[in-house]
Structures are given as C-alpha cells and as structure tokens.
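Only one chain is given next, in structure tokens, and it is the form predicted alone.
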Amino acid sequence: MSMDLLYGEAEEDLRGTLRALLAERAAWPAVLARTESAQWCDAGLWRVLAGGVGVAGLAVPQELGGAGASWREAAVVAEELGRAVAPVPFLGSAVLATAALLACGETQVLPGLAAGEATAAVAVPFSTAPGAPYPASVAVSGALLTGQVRSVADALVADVFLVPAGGGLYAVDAAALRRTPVTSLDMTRPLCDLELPGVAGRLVDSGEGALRAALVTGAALLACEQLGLAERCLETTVSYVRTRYQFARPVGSYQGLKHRLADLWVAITQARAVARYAAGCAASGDPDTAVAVAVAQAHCSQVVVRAAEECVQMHGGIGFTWEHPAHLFLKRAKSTAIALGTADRHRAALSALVDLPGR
C-alpha cells in the first residue's frame, strides 16, 4: 500500500502555528538562558502547547479528552520542537508515555496528558531500543515495586511515571519516589535517576506490548524531531554562509563549502522521507512500522550529528562559543543519536527484520 508522505493542509496549518508561538516564546537567546537556570523545562510554554494549542493530545481519541488527530499530526510537532530546542516533555509525555497508555487501553491517566494538566514518562532510561530486553532494574513484590532506574528523559516535571517491572507495566505516583538529576549532555532536556524504594504501583499492562509499543513510536517521532533541527541546522548555515565574507567574497561561494552543503541537504531529503514514512507507519498501525522506524532511525541519527557539526564548523570561530545556539543544536543531536537505541542498534535490529545475515 502506498502512502502519501505530503504534509496536509491541517498539517502545514499546525506547523505554521507552532512556528510562530516557538518564534515568541522559545527563541534561542530565551532557551539559553533557560540552561543556566534551575528550571530546565519552560512550564509556560508547556502550558501553552498542551493545554491552549492541544499538542499534548494530537493522537489521543476524542471520547479521551483528545483531538482524534495521530501520530502525523503528532510527528509535525516533533520536527518543530526539534527545530527550536524546545525545553519541554512532549516525546517523554505526549509521545513515549501517551503511546504506551493507548496501547494498553488506560482511560484513567490519559485525559490528563491529553488536556496539558499533567505530565508522564516512562521510567526507561533514554538510550533504551525498542528491541532490548524488557527492563528488570525494578522488581515486584506484592504490590510494591522496589529498585532503580537511571538515565530517565523527562522525568524531573513527570507527575506520572509508567514503570516496567514483573513483565508488566505499572503506574506510580511521582510523590512515592525519588529522583536525582544527572548531568547530562543536553540541558535542554536533562536526564535523572529513580529510586523506588518500594512504592505502590497500579498495572497498567501485564505484558510487555504496551511498553514496546511505546518505545517504537517514541523512536518513530524522535527521527521527526531530528529532522526538524537538522533542517535548522542547515538553514542556520546557509544564512551565515551568504553573509559572511573573507577575501572580499562570501565564503558560501566557496566550492568546498558549497558541495558540503548540498550533499547535507540531500541527507536531509533522504530523511523526511524515512522519518515520514515511519510517522505514518506508526499512525496507521503499518505491519511495516518496525522496518519502518530501524530505518529511519538508522539514517536521521546520523544525519541530524552531521548537520550540527557542520553548523559548528562552518560558522568558525563564532560558532564554537557559548553565545552562539550552535552548542545546543550540537548537543540535542548527539544525545539524540543515542536516545531509544543507536544508529548501530537500528541497522542491527533492521537486519533481523528483514532476515539478513549479521556481521
């Protein structure tokens, strides 16, 4: 079957919106300073998105509280906060925790993600593919669940954490346990460690689809939010490339640099289409989605690391300071090169799925 890998009317009209809001209120001066402070994640903003633009719900049924839209419309999103470096929990709350909550049927947790008055992550750490082996940091006994989990994304504003454990997956009360945040490489989504110190948790699922499910459609929209910032990145090269001279000459006209970036900007094309074809993949329940998703995670965590390197580089020596967004694009892609699996996992998990010999 073929699909359209267009972006819709609905969908330009979303981007448009997200575009301008972003602009005003997570332009790079304003994320910046957001990384020196306490607060990482810019609640107001959240606020806005969730709650008054209704990201928060896109692929959440409309009976839920939701827009009834999918995972499209959702993966839009993601290319805009990836563009901007947004500092809030969309993948950890409305992708990778809302996803596991649609797949196992929860209608308790799942109106309040949808409408913006509450937030969820999955307690997994990033790096976590969706083929691993099911997390057994965490045991169960009786009703209580007791152990570690390190490296979680979005957790330090979780309300709601979704926990794996038994084999099952289990909703517990940020209240009942302890976080400790990590330094972590990106500030504009850090990372932070659980303690379960034998807390009640409430079974969500009691097997491992809902988790599993999660992790693939989060891995899905993660290459959408690649894409997003390596257009940036590029876009940001470009204009400085015409404007910069040296030699009484622009050094965009240079033909080094030229075929550097017109090489990247076919890397690029290449990945919307993959990340596309994943995000569609994952909305309409496609038999091809795991293929789909190792694919396309293969290629964009890549290519999103080659655009910000190249954004460093090429803007010289303004582009290596710390008054230049050219660090935080850098930093965003290098930790999402890493997130739900690395470039590596995905081709090693893309030849299983389509019966290719290993190395």
Given for the second form:
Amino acid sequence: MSMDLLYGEAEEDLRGTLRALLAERAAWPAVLARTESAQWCDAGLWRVLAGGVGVAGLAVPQELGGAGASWREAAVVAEELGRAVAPVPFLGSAVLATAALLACGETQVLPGLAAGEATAAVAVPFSTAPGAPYPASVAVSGALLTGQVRSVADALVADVFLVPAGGGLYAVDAAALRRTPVTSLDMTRPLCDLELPGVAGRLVDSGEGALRAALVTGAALLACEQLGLAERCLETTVSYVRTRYQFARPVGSYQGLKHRLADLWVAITQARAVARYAAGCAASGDPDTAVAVAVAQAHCSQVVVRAAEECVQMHGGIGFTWEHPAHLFLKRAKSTAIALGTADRHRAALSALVDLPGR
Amino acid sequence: MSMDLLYGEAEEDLRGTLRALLAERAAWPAVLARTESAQWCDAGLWRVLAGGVGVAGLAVPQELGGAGASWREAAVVAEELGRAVAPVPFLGSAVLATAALLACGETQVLPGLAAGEATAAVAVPFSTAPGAPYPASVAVSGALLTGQVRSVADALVADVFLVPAGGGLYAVDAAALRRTPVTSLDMTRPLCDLELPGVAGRLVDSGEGALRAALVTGAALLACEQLGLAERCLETTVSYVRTRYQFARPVGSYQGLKHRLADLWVAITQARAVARYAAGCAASGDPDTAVAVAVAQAHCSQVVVRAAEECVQMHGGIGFTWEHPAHLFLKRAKSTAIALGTADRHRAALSALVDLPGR
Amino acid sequence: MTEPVSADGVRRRVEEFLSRHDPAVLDRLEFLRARFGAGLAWVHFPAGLGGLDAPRTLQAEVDAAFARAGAPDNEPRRIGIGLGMAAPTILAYGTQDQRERWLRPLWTGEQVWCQLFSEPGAGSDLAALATRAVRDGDGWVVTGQKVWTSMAHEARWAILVARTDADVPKHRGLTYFACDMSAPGVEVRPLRQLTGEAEFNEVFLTEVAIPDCDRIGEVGDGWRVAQTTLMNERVAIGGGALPREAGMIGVVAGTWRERPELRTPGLHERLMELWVASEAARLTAIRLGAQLAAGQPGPEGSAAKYAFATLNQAISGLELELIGEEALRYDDWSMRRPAAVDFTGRSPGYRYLRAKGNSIEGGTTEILRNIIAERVLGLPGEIRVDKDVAWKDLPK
Amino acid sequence: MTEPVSADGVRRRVEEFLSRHDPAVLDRLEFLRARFGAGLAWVHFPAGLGGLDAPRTLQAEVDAAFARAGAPDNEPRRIGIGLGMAAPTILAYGTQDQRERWLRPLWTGEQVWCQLFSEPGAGSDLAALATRAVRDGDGWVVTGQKVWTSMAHEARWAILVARTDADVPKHRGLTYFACDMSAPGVEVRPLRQLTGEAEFNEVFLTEVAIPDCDRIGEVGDGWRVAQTTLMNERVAIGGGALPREAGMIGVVAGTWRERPELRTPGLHERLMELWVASEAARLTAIRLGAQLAAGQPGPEGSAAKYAFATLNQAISGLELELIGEEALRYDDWSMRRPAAVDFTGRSPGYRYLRAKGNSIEGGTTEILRNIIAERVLGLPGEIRVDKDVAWKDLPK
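Right, and the form predicted together with the partner chain of this protein, after the form predicted alone?
What follows is the whole complex; the chain from before opens it.
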C-alpha cells in the first residue's frame, strides 16, 4: 500500500508556485468574465503552466520530454487548479489523454503534450465511469471512424483526440472531426459534442487497457481537484462569516453555522487523506488503486458538492448572485460529482472490489 | 383517500383520559422498576385500560363486544401508550391479534379480547414485515402443529396464539405450547420464543388474508406508537435543555442544539401527518392503505430513532445512565424500527406499489 | 353600506354586477374599475375601497363567478406584492386619502407595486437597514441601496422602509413610506442570479424626494408597520391540497419510470427516501390546511417552507446524478427577465440551481429554524448584543 | 546521571538490567520496582523517578525488549489514568516529596489512581464544578459529588479538582489535590449505564480531610494544573495505523459476507457509504499519525474522536437493522463491572447502546465541533456571559 499521505517539500514548492501564479492570473473575476467570452480556455495561462511550470509533463518520463515525476506531483496541480476553477485543459489533456498514451506506450503525441505544445482529449462523455461499458458510439470501418461522442471535456482546444472505437483506441487529428460547443453547467470547463464523419485514425491501443488506465487515473486526479475546490469553498465561507454581521454579531459566531463548518472541515480533512492515497496508488501502480480511486471519488464527490452548497447558503443572498464566485464553485463541484462516475457508481464498483455484493 | 388528518373531539377526550391515567400508573420510574421484576406486564394497568377505558375493543364491532369505533381511535391509544412506553400487550393483542381475527370473521376469541378478559398474540417474529414470505417455521400434520417461532411480542401473557402454518392461521391455546422468555433489547415489551410440540389448533383462516391484515394494521398502529414516543423524547429533551446550564447559559440557547431540535420538530410534525393518514386508511379499508402504511413506517421508524438518539445525546452524561428514562425510549425506539419491517423494507415495498422499480 | 354583507348579499351583487357589465363588451380596465367600485374586488375590504366588509372566505366564490362569466382578471401574479403586501399595510396604516389614492389602481393593475425592504447589509437582520430618510422642509430625502426587489423595473410605486433616526436602537428609528418609482434619483438595475436570469433588481436611491403625505404610519413606527407587511407575506405560503407526486418529486419519478437505463440501486434508495419525504411533506401540508380551515393556525407555515426548500434541493441534486451526462449541460445562461420561477419548464440544471434560492429567499432556513426553536419549542433566544444600542453604534 | 542518555545507552541498560534480573525467578512486584529503580519505567522521566531523561520515543523499544524477555508488565490498561493523566501532572506540578511518594507505586500498579473532575452539574463546563475544599487548620475539608469516575472502586488515590474560592470567577477559584480514596468520608457507588453495566462510579465526598501536603500546585491554580491532565488525556486519542476493516465496520462487513439472506439493496447502499466513511477515517488517522511523527501536530485529534463516535453509532445502528429479528434480543442486562469497553465481545445490541457514549465521554461532539470551529477555523467564540462573574453568582 502506498502509505505516504503527506506532501513532500518539492510538492509544497510546486503548490506555492502555482498558488501565486493562479492568484495573479486566474482570480475569480477574470474566470467569471471569461465564461462569457468566446474563449473559455485561458491559452496564455496554459502556456505558462504547461510550458513554463511544466505541469503537463509531470507524470511523463524524461525521455519523452516529461519531468519524470509522478501522478502524486500532478495531484498537487489538480488541487491548485481545482481551487482556482482555472479554465485550462489540465484534466483532459495532461491527465486523461496523457495517462492513456502512457499506458499504451505511445511516443508521437506524448512529447508534445508533455511539453505543453499541444493538447489532447479522450473522446468519451465526461460522465464516463472507469468501469462503464466500452463506448460503442463510434464505429470502425476499414480505417475510418464514424459516429459521434457527446459532452467531451477539454475538447474545444484539443489538437488530437483519442477515440475509443471497435474495442481499441485511435488517435485522430482534431481538424478531421466536427466540434459543436455545448452550453455547459460548468462554465469554466465547457463540453463539446464531436462528430466523426468517417475520418482516419491511427490505432494506438488495440485493447481496452489504455482507456481504463486513463479513466482510473483521471478519477484519482479528479478527487484531488475536488479536494482543492472544497478547501476553497470552505475558506471563502469562513472568511465571509467572520466578517458578515447580523444582529450585531458575526454570523460565524452562531453555533448552528459553526457546527456545520466544523463538520465540513472534518470531511475535507478526510478528503485530503483519501485523495492523497488515490494519487499515491495511481503513481506507484499499486494493486489497491481501484479501491483507492473508488473510495476517493465516492467520498470527494459528496464533500465538494456539500462544500459548494454550504458556500452558497452561508453567503445568503450574495451567494445566489452571478457577481459572486460561489456559483462558479457550485457548478464546477456538481459537474465533477457527475464526471468520471457518480459517487453511487463508485460505491457499486467498490462493492465488487471488496467483496460486499449487493445481493 | 382518507384525508381527515385531524383528531376529533372524542379522540381528544380519549387522549386526555389515557394521558392522565398513564401519568399516574405508568410514570417512568415504575416502568423502569418493572423491567427488572419478574412481571414485565402491568396486569393491573391493562385491566383498567382494556376493561375500564375499553382500549382493546375500539375497532371491534359492538355485536362482538367492542366499541364499534375504528383503528383511528385505536391509533390515539397507540400514541399514548408509545409516549409512556407502557408495559401492556396492546399492540400484540388489541391490534395484531384483533386485526387478524376481524379479518377472518372469527367470533369465539374476539369478544374476550375486546372486553379485555383475555389477550392473544400472533405467533410471528416481531420483526416480520407485512410483505414478508408466509412463515414456514410451523408445520401442520393431521390436525397438529409442530415447530417453533422466535421473538414473539406480547406473548408472555397471551392466552391464545394465532399461529400461521401451512398457508393458513390456527388458534392455539397458550397452555398447549412452551414459552421461553427472551432477554430483549426493549425491556418494556420483552419477547418470547415459542415451541409447538405437536399441538392441536383450530383453523381460523385457510388463507393468508388474516395474517396480512394483521401485519398491515399493526404497522399502521406501530407508526402511531412511534409518533407518541418521538413526541415524548422531544418534550423530555426540550424541557431538559431549557433548564440545564453550561457556561452560565441554558444549553437550549445554543443554536447548534436549537437547530437540531427544530429539525426534529419538523420531522415529528410530518410523522403525525403520515401516521394519522395510515391509521385513517386502515380504519376505512382505503385502497391506498398499503402505500400509506409503507410511507408511515418508512418515515416514523427513522424519526423515532432519531428522536430517542437525540434525547440521549442532548442529555449528556445523565442520558447515558440507567437511572434516566432516555434509555427506555431508545431501546423501545430502535426495537420499533425493526419491528414489522425496517424502513428500508417498507421503502422496497413502496417501490413496487408506486411503480418505481429498483431496476 | 357600513353593516356587513351576507353571503347571499354578495352573491346577489355579483349577479347584478354581471348583468349590467358585459365582460365581452366592456374595455378591460373599465370593467375592473367598475368591479372595484361595486365592492367586488376584495370583498373583505371596507366599502368604498373595493370591498363590502364581507367575510374574506367569500372571495374565492366571487372570483370563481367572475371567471365563469369570462371576466378579465387583474393578473394577480404580476401584482402579487401590491395585493399581498402593500394593500393590507395601506389599509391598516394608511390615511383615508392614501387608501383612496392607491388602492384602486393597485387592484386594477394600473400601478404595479414593489417592495424596498432588503439591503445588502441587512438580510435576515432587516431592522439593521441603513437607507436614510432625512427631513427636508415638508418632505423627506431618501438615500440608500435596496436589493432583491422583484418587479422594480415595472413598478410605479414601492413600499419602503428607511432609517429616520440613527441615534436610537435599530427597531425604533425606522419609518415606512410609499416611494414613487418614477421620481428622480430612483435607479433600477437588474440583479442577475446564478441561474443566469434576473428575477430581481437592485434599486439605488439617490436623494429621492418623498412628500410627507406618502409616509405610511408615524415617524419611528416603521418596524411595526413593516410587521404587517411581512406577516401578510408569510400567510401566502403553505396552502392547498396538492396531488401525490406534485412538484419536483414527480419530475424525477417520471424520468425514473421512462428511462430504466438510468437506474442504479444506490439512486433507487435515495429516490425512495425522497419520495417518502415528499409524501410526508405533502400530507403535512394537507393537515396544515385542515388545521387552518378548522381555525387552529399553527407555526407549521415556517416548517412547510423549510421542508419544501430542503426537498427541492435534494431532489434536484438527485435528478442531476440520475441523468448523468445530460446533467453536464445547461439550457441557457442568457440574462432573461422572468416574472416568476418556472421549475418545470426548464432544464434539470436550472432546477438544481434555482432551488438553492429556496433556502434563502423569504427567510433563510437558519432563521426559520430559529423561529421554530424559539416560538414553537420555547427554547431561549440567542444572547442579544444589539438591544438598547443606538443603531449608529452597532458593529456592522 | 543528569545528562541525557543516548539510545545506545538505554539499550545497554535494558540488557544489563535483564541480565541481573531474571523475570522467571523474581517476584513480579520486586521486578517492577527494580525496573523503576533502574530508570527503565518511563525513560523520558527524570532520573530517580523511574526514568533516564531519555527521548520519549525510545520507550516503545524498551517495552518491547522487556516483553521479549518475558518480563511482567504493570497492566497498563488497569492503571491508565495514573499513567496517562496523574503522572504527567505530578511530574509537572508536584513537589519532589510528592513525586517520590506517588510515582513508583503508581507505575508499578501497587496504587491505582482515578480522576475526580466531572460533576453532575459540571459536564462540558468543567470549571463550573461545585465541590468545595475549605481550609481547616493545616489541611482541607472537602465536600461534594463527583461522577463518571472509572476505577474509583479499585483506586487508592484520586486526582481531584475542588473549589477553594467561590467569590472569584469560576476558573480562578479552583485548587488541585491528590485525594486518598481510603480516607473517611469517601464513598464510591457504581454508576450503571444504559447497557446494564457499570464501568464508572459516582464518588461522594463528605467532609474528607486532605492534608495540605497532598495539594498539587498553588491554591487557586487548579484550572491550569487540570489543563495538563486534560491535554495528556487527549494525546492518547488517535494513534496507530489500523488495517482496513478494523473496528466496527469489519464486524458488520463480516456479517454481510457470511449471511447473504440478510442483504437488501437499501442496506447495501448504507453499508457501502459507511464502508467508504470508515476507510476515509482510517486513512485520515494514518495521515494524522504520519503528521505527528513528522512533527506537525494538528487539531485533527478532536476530529478523529468525533469521526469515530459518529461512525460507531451509524454502523452499530445499521447492524441492528441488518440482523433484524436477532436485534430485538439482548445478551445480558446484569450489572457487570468491566474494566474496559468490549465492542466486539458482546452482542450487536450492546455495541449499539455503548456507542452512544462515544459522543459524550471525553468531550461531547458538540464541544469537539466548537473546538474545531474556534481553534482550527478561527470562528468567533460564543458570547460569554460567565466572564468576570464570581462563581457563586452564576446561574446554574
């Protein structure tokens, strides 16, 4: 078992760098303004993150242009980007697509992703759980792929798509397929519908392994993103209730709110342990990874939604408005709770893994 | 739909009579003391209730010696006896057995029960849900019944047993079978194991109808008992937290407790509506009875346990001791939540009744 | 006309009125003004002010009779604040001149009213409000910011509470006014919600002149006058016997039945729990209605609102998990200006987001729980630190 | 012997000691006294008081070496209050005479200690306690009632906090004593719990004479001394890396696996939720342990205790619903006097009932949540009405 659940010094340094950068480049008013612009993705920020800080290649070996670190370090990036609800394609490209390509030993696309020169997306609905049936919406005929895929994350800016079809995985040039932007619940990570009108693909995996690895790793890192966002919600709320007065007292002095915030803090402390464990397992290829990821997603999906809902509620009227960041947190939180499998699907997966069958 | 959810004047009178009587005859110190005596049942109290007030015959027609009222009035009795955790065989004899005999038109035993001269019990484990498979632990061979039944409620004092066997229901004289008292979680309604070593029985129902009617009616009235007990828990707790000082303030002035008690009050207010509706449906043979009973049990079983658990917790140390009534409430509450089907079994029954299948 | 009118008397008047005023022929506004004049607007109001001093319970029958005759109505949803909150307050505290000026156009819908109570700094603690009204010759000059004002962009009049004395404890320094929304210095801006829409407005008051004849009630008596308004707001909640599966639970139950491929055992358990909770809330509302009809008013109104908010939020949250991929999409973020909430006409994502407001608007769940704990259960109130402190000295 | 002893030095001393003291031959008490005398009782204590001024972290190694050699131990569970709470306090605040009198028989188990802090009227608000100690010549006379005292019926000594001045605010009028439990006027009665057992006692003190030489710390300084005791209580919580499914969840998971006939879809969902919650709590405890080892102590101890209580209660409640009919039965209501809680040795009903104490004993969940809210999140404290009020004038 991968039992080092703390953060190392290098990880804390990375966090410090990211937090300072995101505070400057992805403060919430800018993030909110961007949701109403034509460019959801902050390409400039992504250049700094991927090209400068090197967040896209952390888990990629050095010989493929990466940093040769692991998913543990990438998990710290997920936490910080989650905190900031930052509009960059980290999860889709640097986690899902990268994990898929690493799993199948692909070497053409990967170096470009690791260097931040290109981005890729796995062409599955963002709601796909790691244990879901292999997608069947794209058919292979000859060397051509035909079909469509709905609600793909980080797809609007992707250069390459990894398309599951016919039981394998194909790399497809983005220019070859049609993208239709989707009005999305999470405006900071809008989705996209894909149509493949008989396009050429390059087979990168002839089996299911790469896709499964991508979804499992993605779910682990998504839990870390949820952790970061939940912390942001709690901090925002705590700082509000300390300064908001009602009946001549800070509302944070009322025990009803205090107890709920204490409960939330306990849940987030647990979220840190389970998310850290899942990331550690994914990093080391631990045999316990499937259990760790299911636990992390089952727990963190609930915690992040609760944190965001309490953030709205405890802000009262202002939290219900467009001009306060709480709704950005709420929409991201609820979307992540559905992404890569809902909590109840992860519990169902767990029940098979730990021999607690439903009937 | 039986939509009169209020209490009539006669019902309020009945409640007043019972509450005064029980305050005098079944105050908690006496109830607690009796749990450690050899006689769990307060025979004197039951004589007054059944013979004097006439609680055992409320739902029995006048021509069979009853009061010719209905299960609605009996429900008020269940509420008040639940409040008092009174050690009398009302639920087992005046509800379960009486409902069974009414359903099959039996006329020999019923008048005695209605008059309070005898008591009866339905020989099923107290945990049996209305929709459970027909019991198979007693076999019929010739005219003799052989087998055993575990954990029967109100059986220690019963004169007659109604034994489901061979797909029908038999009346068996209590003297003919062996009773073994069970150390029970609910010390105010201890259970009993029965052994039937080949005893004669009189067939009173050749089908399943009487038993089903008994269990459905029993579950409706049990919800009313739970309502009464939940109210008692809330009242006891509220009066304690108003007078218990910590940090020079009544603990009931802390918002953490206030909000939990407010939530509990809301849940109990809802319990009253659903229990009342279930009793009304049972009284009128409404086609919605099965739904009403499943809703009432699913809701009230959870509410009564929560009320009792909060009662223990909010009393702090004193609530954890033997010398405070909170534990009597807790043990009764949790036992009723298992009796006649747990909440989750009632929800499962409901899912079929309202066309919301699980898969 | 000062003695109360009997039920038969009311019915006869309706018949007579309809026989003389053909809704198919008369102009809509003319018809409504005539109905008001005949005392058939709100029959429990005094004669001469649209009523007949008749029992309030007859109103439903009157409305039904007019509806059957094909008469135009006064679009009650559009003028809800006027009908429900301003009118009872004007009746209770207004001068005869004010009643005669305001009540008829209010009822006919010629003049829409809105409510200028809440402020950014005074949410649950309404009495802490900071909008100032300063004496200026024969009138007042009002400056401040109000928020959560529905219909402000269509309103001609507002009921307004402002601070006229900052040197006394907060409840004692307030005065109640009617504010002409077309007066100089009144600026209305839409307030966009997390759903993308703007049901409400912010209203900025910059040295708005209000003549003293538009003051309602005594100077310094605004808190008491406002209580009448707010009590009438709460009466509106609760009410009718809805059928089983009405509301949010029906939507998700329908999806469950129609789309078996979405079902999972885990969601089934939560669905059934929420179905039971919805049915319990429904039966409780029916019981509350029966109690009110039987003259046993209780504080269950607060509980009903609280239960409704909690259920709406839980059910809409479940719905998103049930539909999975589709829940990641939204119907429309554009800034619409709806007149009312539409829970069933829009997407599941909208329901989820809009339901978040149910536990904030019209009394937060925290305040409702305080009310239940203190007024129903008799638990002690919070220690108050704002008693007997001049408003200007309160921490804010 | 006043300079700190190194790890090697400690190891060498253990070897030497064991070579000279054969546990197979020596009398148990003689052996323990000799071990104390050699400074190998608690190596971080000072020389001459059973220790060697060595790092505390070496203790586990020493204990393991003694265990390997088949040495008798001092039955640490039986004397937990002495070891965990009395000894650190005596060391911190006791006089040299007191340390020499009490620490050796405390450590060897010759003298069991108990704790006389809680009172019926002072639960979470310990500083409000009412037991009075009145000066009487050279000593004190103590009268009052204490509660929740485990091991009082076997104890020779108690640590006691009593009020020596009722005219000052509550925290300032307390003094800390050691109380001889064999003194006249000390009466111990078993306190029966809702499980039927009596783990604890009530202790009635009626004019108990305590010589001034048994006072620990200054007069009026009892609250500060008691903090040392209580902090050492809290350190005990948390700790080791337990395997998956350790504790209550393992019991119910075992039943689930062994008895498929009990399974229902609804209970399955709850089981899985609690399994996830248990695993989350377990990983959190492991992380806490690693943080403590890495010298990052945090307030997570309170959170761990709270999570443990909540889980134990939820899981044991689920277990009863799972086993259904059997849950209606109980194993034994007789008034046993167990030395410690036995969650796995008894029936599911016992687990359910005993777990109710987990959210009360050693800090209620309400107090733990206050601690987290105020000390971790920095939220404002409750308005205090007991500051600067003489104890005798406080409402009670």
